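What follows is a single chain, given as structure tokens, in the form predicted on its own.
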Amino acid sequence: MTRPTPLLSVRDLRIDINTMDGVLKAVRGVDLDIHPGKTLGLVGESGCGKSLTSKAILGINPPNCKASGSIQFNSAAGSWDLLALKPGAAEIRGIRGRRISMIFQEPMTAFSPLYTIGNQISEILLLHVTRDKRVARAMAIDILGRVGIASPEKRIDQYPHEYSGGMLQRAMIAMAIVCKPELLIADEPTTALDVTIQAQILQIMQELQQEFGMAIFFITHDMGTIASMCDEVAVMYLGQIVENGPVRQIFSQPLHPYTRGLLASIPRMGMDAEERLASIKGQVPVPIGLPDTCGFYPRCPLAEEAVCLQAPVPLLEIEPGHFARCFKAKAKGGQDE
């Protein structure tokens, strides 16, 4: 059955950063599809290129990040290659906040300390939705209430420092979804919160997704969150997608040894108190001057020089809709043991 046209289609995304030691290839040929109303999770270790990939969609990476490839956004209002738009152009400014919004990792850095929460939410509405300040304020109060902030009529006039961490996270979600975007990018939105607040934030995001019908691009390093939030998952390592497909398929039958390592490192109910968690040996190499072969080879328990280093490894469709970047990946049983 033919799948619907993706809302967002990323093809051969590459991001290079010039350093004193050479060109750091932070993102190396990423392909992703995000479909309307669905949640795609992007998971991987810190430094693998997740945030750079997400920020490239909105054109907000630092100037020293040189991006190439294409990011096709098929909006209800039109179709654009976002990577081809100039970062300060009117077209991309009309898309940011209105059609694509982002929740950042640190809410304290997302809000200006000089303005009230209500002022900052209203500013987005005045830019994209209405020119009436009273209407914008009413909409801001309504969205603060929807994300679970008590007494929004009072809280709207408070400053960021008067909010707790959990409340700031809710306010940031409110600011991101107040214009009812078609795509919400959530870059590790619960990292700094305790477990109880994390669960509440994730539930709010799911409820708002159902209400507004938006797609979510969820970036995290937490496989447990991926399992509870996402329809599909892409596993990223060293700037490349090494496995992607439906969440259930990847959790029940991971095909790439890196994905297997991530899943094996998750604590399990009933574990013995003295039992050690599995870990992936070695360290992620710095992506400067790397050979154009398997990036996971130095850390892989299944590595074979004659197989793994023969050529660049493509992202292969091992099963219908289930892809892995590994020459040893096999259907119905995964890699060779």
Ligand SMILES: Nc1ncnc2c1ncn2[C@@H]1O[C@H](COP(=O)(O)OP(=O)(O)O)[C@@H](O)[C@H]1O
Contents of the next structure:
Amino acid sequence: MTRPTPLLSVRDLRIDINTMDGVLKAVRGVDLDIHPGKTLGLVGESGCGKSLTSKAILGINPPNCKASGSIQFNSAAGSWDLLALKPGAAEIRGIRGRRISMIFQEPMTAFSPLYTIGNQISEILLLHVTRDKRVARAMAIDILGRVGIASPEKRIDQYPHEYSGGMLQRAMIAMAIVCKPELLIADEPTTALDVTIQAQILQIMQELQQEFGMAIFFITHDMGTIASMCDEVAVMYLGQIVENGPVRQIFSQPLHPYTRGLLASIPRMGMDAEERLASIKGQVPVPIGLPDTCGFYPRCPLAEEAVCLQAPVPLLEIEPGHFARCFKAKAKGGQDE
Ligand SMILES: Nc1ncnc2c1ncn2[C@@H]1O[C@H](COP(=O)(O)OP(=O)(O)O)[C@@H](O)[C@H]1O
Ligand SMILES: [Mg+2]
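Switching from the form predicted on its own: structure of the form predicted in complex with this ligand?
Now the complete complex, all chains and molecules, led by this one.
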């Protein structure tokens, strides 16, 4: 099968953070490909390096985060290594918010409390798309309507504090997609919302993807939302991709014990909270001074010193297109534990 050129190719992304306790290796050699119009999910517990990875794409990590590697963006307007662009360079300003945009868990970080929602959406349009304020306003009303905000012609003149949490999340999505970006990065976009609104927001994202054809980089700690949203999945643990492949294969034959743990923690009927939490023992360690052998070893139900600690584990292709960073993944193929 020949695949189109990826829209975005991350190669050997490393992010080191200088801390009082030493160098924190938050991202340790990540490779990812996002294809045009498709959704790649990035899943892992809190603290695994998902947000730093996604923010590196837009160059919005704090200055104490040192990134290396490459992030090749093959846009309709040209190709760039985003990591090589200087912060504040004209190119990155033309890309951010226009060709790649981002939505967050907390919509208040996207909006200023001082301006109306309409002003803030129009401002982006006036920067990238049109010079005509009336056109921008009409486009802003249209996009608010499309994300399911009722009476957008009235709502447009309200301030962020006049919106409910779910509505603000919709407005943030509207602002992110109003310029029809080629890539939308969604970092835990529904984590703070209740389940019903979560489902509505995910559905809106999918409808907009169908309509505009944008690719989505969907970041979550919850395997449950991955199945309905994604074409491909990358599972991240302690700054590394430990498994990736098409969503069907990851769900039908998870290879890495960490992925299996995440799948076991998807809430099901009749499962209590304790059972859910117990599916992966222990916690994500702080990545300072870690060995370069398997990072999951201390928490792994299959840990076997002689096998697992012999060398750093490469990402192995266990079946075509399906990779896992585990020396024991191959032997287990297909078998249930
Ligand atoms: N600005 C920072 N300074 C120090 N440590 C940080 C900073 N940002 C993130 N980290 C650390 O880097 C690791 C990865 O963080 P993050 O990318 O936010 O993880 P995730 O999004 O998967 O929860 C964590 O150990 C976190 O504590
Ligand atoms: Mg995060």
